[in-house]
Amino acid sequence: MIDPSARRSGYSYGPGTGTFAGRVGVRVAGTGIALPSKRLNNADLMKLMDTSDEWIVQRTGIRERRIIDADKKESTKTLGAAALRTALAEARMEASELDLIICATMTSEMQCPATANLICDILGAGTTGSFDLNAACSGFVYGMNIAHDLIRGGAYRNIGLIGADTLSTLMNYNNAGRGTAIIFGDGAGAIVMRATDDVNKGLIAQAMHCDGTGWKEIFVPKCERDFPAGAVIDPATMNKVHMNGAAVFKFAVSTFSNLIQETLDKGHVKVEDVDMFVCHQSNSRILESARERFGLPHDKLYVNIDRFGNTVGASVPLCLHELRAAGRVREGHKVMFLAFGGGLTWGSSLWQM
């Protein structure tokens, strides 16, 4: 029977051991990215809908956004296998040692199998446990805190986690998916936490939050049960997203400056301590709203919005792939991880790195 004293100061069950384990700390081994081959440029969609390339990056900041090539069989499947495999190099590890694989989509291959299991199969991870999770933009976010406790927990080791999403397979590219084509591109990006006797590593403070009754204002409607009462029901966006523009704007800008103060109070931390901020992409003047309001520096915040457009679940591992490359994330620095979407769902996640 575990002492539940000593589960409180931080000690549990070594994994498979049945004896108690030190607590631990966990660490982010390696990250991992893919991206679809095919780019789509404002000029491109100038073609397919009335918009303008002015248009577009006033209100969005997205130059161009890439999107999966079925001829090239790219899916979600394929980008994420390809940025964990990408993760795991830089981790020094076989898939085969991971203990968990987690993918955060909105986007999954099928109904069942879990994408996650496909993803198992393409690497070659054996019996590794697998599966999704579905949060829409917040997807990859709450991975982490799920992750991190199960590794802090003692129950696993090595964990990779995926975010996932071709969210190109959801839209309309003409004048009815105007509002929701300009904004969206495919992608994945994937992390390997492990755990470490470094127990200074790891989650300082997190926070996991949803609204259900503003779940109208991004849905994927299969029929016509799934949409809102009063709403006007066109065959045609059928599988396709619909989004409330407005309203999920207004969300995003309360909701995330206020959920950066409230994982700050949480983590006892001063916005100052903070050495990044990697934000979900969702648009460039919801991340400025938050930049003035806590008075961030430009490289403090990153944003790569403008090349890649709304990501969805791969938005925040896209972005902390890059800042690792570029020497702008290491270790020892305290990052914040954000993201709000689809539910309504909004998430943090404070690491010392």
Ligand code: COA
Second form
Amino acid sequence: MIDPSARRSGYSYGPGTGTFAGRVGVRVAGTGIALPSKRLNNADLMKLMDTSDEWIVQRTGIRERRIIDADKKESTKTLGAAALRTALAEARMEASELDLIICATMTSEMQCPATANLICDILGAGTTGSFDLNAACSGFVYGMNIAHDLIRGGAYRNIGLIGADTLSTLMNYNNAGRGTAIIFGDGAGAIVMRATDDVNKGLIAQAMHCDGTGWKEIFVPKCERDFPAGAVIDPATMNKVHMNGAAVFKFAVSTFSNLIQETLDKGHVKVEDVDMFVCHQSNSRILESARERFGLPHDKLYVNIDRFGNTVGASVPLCLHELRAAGRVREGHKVMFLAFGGGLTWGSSLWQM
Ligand code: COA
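What about the form predicted together with this ligand, after the form predicted on its own?
Below is the whole assembly, all chains and molecules, this chain first.
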């Protein structure tokens, strides 16, 4: 694997640093979430596999996750559409007023068309441009950076960004799958980003990285050739998540802290000036290690993994929506969004809200 600290990408914004400064600002005009109706707590998992509440809570911090109910026609597109509908209501907009809809997902409804296209149909978005973005757990943060710059550059004024995933469809809820099935949950979150005359609002710094040599640490094979050379192939694990938990854990702990430092450096911002860290909820121990390294107070690094598990592309917008609803992220705040996951990918987005 490539040393995550070896390469730098992205750039800084603000006076004297970016070519876009002074044109248009970007604000979050609305947020929304959607969660499946079915709850799967640790006791439920104990009936399906050899595990315990104590083991799961100690290793991951997760107590419950939500999973889709196919009988109720819940899926990536229905969750994503519901989340964006709520975000649009807060922004007092119709879907057809959006210039673009981006859906960050690794569990697209089908191969073609993109889930974002299907969401356009559900919401009556007319001929609004739309596409999916797959950067696994980093997808939503990648999407924030892309959508922001499309607005900042002047090409678009209103963009709906969704993070929606239904990893339960890629799990084996049995002993063989216990290393992954305990972690992942389903959900969706969305934001509406709008251009504003307040040029101080928007990104301060961002980063997007990938170490493709680490692809085999988390992958979903479709056929035999998708497996790493020499792997023993169990047909029951086809189209299921394969994860080297220990390797991902090690990658995440070092990457997370390095990414915070890189983003602070790029933005010329001190850690104490950041009002909130909104992080991908992968494992509470990974979050805790970063919190300790930077000496952050507990209330500056939000954790909701206990209720939702790791919801992949949905986890960052789920946190943001809850924080805004509670008044803990509001206008004037500096907020750092961080994520890492399959790819291996990692990315950040530091905002002046
Ligand atoms: N319940 C009980 N025991 C389990 C278990 C479960 N659900 N899953 C695995 N075990 C067992 C293993 O079989 C192993 O037993 P052994 O020592 O007898 O072989 C033991 O627990 C330790 O397994 P290991 O995989 O080393 O555990 P861990 O401490 O690394 O925890 C994860 C496993 C998956 C929780 C942890 O590696 C992790 O969180 N990794 C990061 C995953 C992640 O964030 N993925 C998303 C990226 S966005």
